[in-house]
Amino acid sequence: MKFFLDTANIEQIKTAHEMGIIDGVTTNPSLMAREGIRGEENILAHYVRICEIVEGDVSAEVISTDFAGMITEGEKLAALHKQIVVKIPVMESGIRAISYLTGKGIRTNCTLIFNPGQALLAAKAGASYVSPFIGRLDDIGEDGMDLIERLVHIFELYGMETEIIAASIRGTGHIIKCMEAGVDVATCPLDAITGLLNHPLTDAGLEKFLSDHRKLNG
């Protein structure tokens, strides 16, 4: 399973890259705004900066909802850097845009997916990735991981080449379940990924080792 970092924070991206634990980055307008990145030129420059840090795919999201706008934005984003994957919402105009951009050799990530039908249509249109949102389903009383498991099964059943990105991950529990489900990618905040390191027995064991060392070596 690949890890993408779900952020626009440069320091977090650098930290994860130095740890050798991320395979790419996903962003969206909300994450950009959280980092105070405003204005088209600043946003585009920020995407390039992220690409210069990581070695894998970087999802950059369009803000248009009409077909023509998505195409214009998508082509502009893709021209920024070879690692850019154009992130497009799942809607009729979005599916059309995915099909068009795929035909031009531009990779896409279909986002805001909440059911298998949406994911299937995006995959058939040629999306490189589909991004089902686990946490947001959990927030309304549905089971986000059930959707992930169903998509893994469906895509394997029909030999879909589109990769599944488990998105809207809330914590380490989601990540472990994604591993077990066989999802292609989990995109997460940095603290969710580093949270995998934590276990009380690890802490206790390390303290015991260090305590014994101090006793023997003064």
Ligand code: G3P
Contents of the next structure:
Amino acid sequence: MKFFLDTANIEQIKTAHEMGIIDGVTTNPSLMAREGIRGEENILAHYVRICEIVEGDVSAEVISTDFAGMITEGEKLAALHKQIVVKIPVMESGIRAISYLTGKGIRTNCTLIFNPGQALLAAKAGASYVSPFIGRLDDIGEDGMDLIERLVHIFELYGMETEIIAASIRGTGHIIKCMEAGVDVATCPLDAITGLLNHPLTDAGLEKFLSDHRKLNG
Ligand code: G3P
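Could you give the coordinates for the form predicted in complex with the ligand, as opposed to the form predicted on its own above?
Now the complete complex, all chains and molecules, led by this one.
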């Protein structure tokens, strides 16, 4: 399973990159706003900065909702850097835009996926990735992991080339379940990824090793 970092925070991206654990980055307009990135020029420059830190795919989301706007933005974003994947919301104009951009050789990530039908249409239109949101389904009393498991099954059944990015991940439990489900990519906040390192027996074991060493060596 590949790990993408779900953030626009440069320090976190550098940290995860230096740990050697991330295969790409996903952003969205909310994550960009959280970092205070405003104005088209600054936003585009920020995407380039992220691409210069990591080696893998970097999803950059359009803010238009009409077809013409989406493809204009998509072409501009894709021209920024070869690692850019254009992130497009699942809606009729978005599916058309995915189809158009795919025809131009531009890779896309169809976002805000909450059911298998949306994922199917995005995949049929040629999306490189679909992004189902786990946490937001859990938030309204549905089962986000159930959607992931169904999508993995359906995409395998039909040999779909589109990769599934499990998004809206809220913690280590989601990550482990995504691994078990065989999802292609989990895009996570850094603390959810580093949380995988934690185990009380690791802490206790290390403390014992070091205190035994100190007893003999001072
Ligand atoms: O990248 C989109 C997605 O991961 C958002 O997550 O936590 O805002 O539901 P969240």
